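This document opens with one chain alone, in structure tokens, the form predicted on its own.
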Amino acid sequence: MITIFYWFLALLCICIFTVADSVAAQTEEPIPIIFDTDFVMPPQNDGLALMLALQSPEIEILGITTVAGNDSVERATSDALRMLEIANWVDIPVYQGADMPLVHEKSDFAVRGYGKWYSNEPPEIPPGGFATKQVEDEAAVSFIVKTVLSRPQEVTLIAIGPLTNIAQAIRAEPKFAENVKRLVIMGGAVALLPDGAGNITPNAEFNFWVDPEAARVTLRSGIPIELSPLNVSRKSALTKDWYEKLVAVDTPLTQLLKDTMGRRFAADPDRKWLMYDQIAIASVIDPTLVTTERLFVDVNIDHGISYGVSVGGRAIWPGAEGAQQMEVQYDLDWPRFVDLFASRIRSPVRGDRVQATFGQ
């Protein structure tokens, strides 16, 4: 009898603590973020990352700031505005940012390679047509600086494109860096860690290569940084099976995926999509999804074969005397991550400000 009593007592304690943890999780304040992006609609990673952020109650998006990268800044802005309409979050403001890197200029290699960051062409029509929602009059850098200074040590910046806007904010206001709570960056590739090759040149990652000078300014700023480089992205692989799970329910977001990502899998059922920006967002929602190592990281800005290459080390090396330490993601709990991603995307859209639906 005594054994049974203690068994029930232990079970009761477990239930109490489980309920308490659940209540605490529900009442915890969301993390205020600024979402800085070279946005393009899905199946681009920025589009999927914004879906995840919008569908996650742990995050409060104070504003979206756009930058040239995957395409022109005009397309980034146009697509972001339309995505917010599709997701029923039209009250989130969008601010247009830098249309070119700080120094890097258009080249024949850039034109032959991936991305149209140098483009001045009109943006493509996004799915369902151009948004009726308008971009804000205030410039992105002004919004970023003003928001951070008005909420010192509260705002997390999530930068999933070239770091031009962030570097300009650092240069514009001397007190900016010290007032940022945290900066999570999707960028770079660290050869010291596994899977550290580049994806635009042999050793350079695309976001850092587009604006190496901005990356160096940002990484050396003293802001607490967590870097989500190609190393951790290469631990992911979204397959057709997972895509079919995503679109097995009917929501405005899954309809968008059917119309954009679906034809890619129809053409190549065996393809696997690496997840880049989505991991950066997920690591803010649940930091236990990634494994990190604290390293000094710097960026090469010499205009040669290593332009835009990020280098990480466990101690300072010659030429990197200004490098700062930061957390660098290098491993991922893929099963838990993809479960989180799929469950959030499949859920009913969280935006409740308007009743827009895909195609309107």
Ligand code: RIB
Contents of the next structure:
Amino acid sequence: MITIFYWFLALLCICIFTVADSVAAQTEEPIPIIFDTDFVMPPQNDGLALMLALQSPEIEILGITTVAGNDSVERATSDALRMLEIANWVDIPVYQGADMPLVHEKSDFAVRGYGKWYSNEPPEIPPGGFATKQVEDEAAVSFIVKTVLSRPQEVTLIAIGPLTNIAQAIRAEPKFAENVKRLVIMGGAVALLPDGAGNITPNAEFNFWVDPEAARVTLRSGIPIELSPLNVSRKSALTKDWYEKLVAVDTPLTQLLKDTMGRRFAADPDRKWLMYDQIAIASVIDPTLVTTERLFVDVNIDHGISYGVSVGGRAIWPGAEGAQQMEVQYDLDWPRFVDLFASRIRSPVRGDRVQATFGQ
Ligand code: RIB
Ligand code: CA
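Switching conditions: you have the form predicted on its own, so give me the form predicted in complex with alpha-D-ribofuranose.
So here's everything in the complex, that chain up top.
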């Protein structure tokens, strides 16, 4: 009789905890974020990352801040505005940020290599034409600082371009860094961990190389940081099969994918599409998708062969005094990640503020 009573009690506890868990999951507040990006259309990685964020109820985008990187900041702004119209999220404000890195100047190498961060050319016409939605009058750095200070320890920054805006915010307001809840950065490559080569110079990753000084200021700011470097990007590989699953559903977002991914898979059906910025977003939605190691990470700002190279270590080494520890992503649960990514992108667009205008 006593045994039955204890079995009954145990069952009751399990039921209570299960119900409590599911209620907690349903009532959990979305994570307030600022999305800092060197966006271009048709959507590449920043665009796919924004789609994922917009389609995810776990995230609330307080504002999008733009920065020069993949192209000029004017193009980043123009294209981000257009993307929000296509996704029906016109009430998310867009703030224009830095048009050049803190120190790094245009060079022949930059012009020959990837990215037009130094460009003065007017933005290209995005799919469907320029947005009617307008950029905010306030500058990105002012918005970032004001938002963080008005919600101390609440706001997560997700930076998926060069870190110029974030470094300027850190420098502009001494109380800024201590009031940021968390900063998730797509940037860098860590040689200590597998797959740690660079992608713009032998050891430097693009976002850190465009603005090495900003990356160094940011990484030494004291903000709790999670770094999503090339090491973890290289655990991803979106194939043509997955592309076909994405575009099998017709939404304004999947239509856009045909412009970039479609063209590239048509040219090279065997290509593997690396995910960069998308992993940073996914790791905020579900931190169990990535594996991290806590390392000291610093950035080289000598204008020589290692300009913009990030270096990670398990203990401080000479020259890195003052570097801070952060979580460094180095592995990815690809099957779960790609399932999450595909299911969110294939879902009906969540933004329901206005009619879709794509193609008009
Ligand atoms: O090095 C990868 C980074 O550069 C990503 O942010 C991607 O968007 C590319 O521009
Ligand atoms: Ca980017």
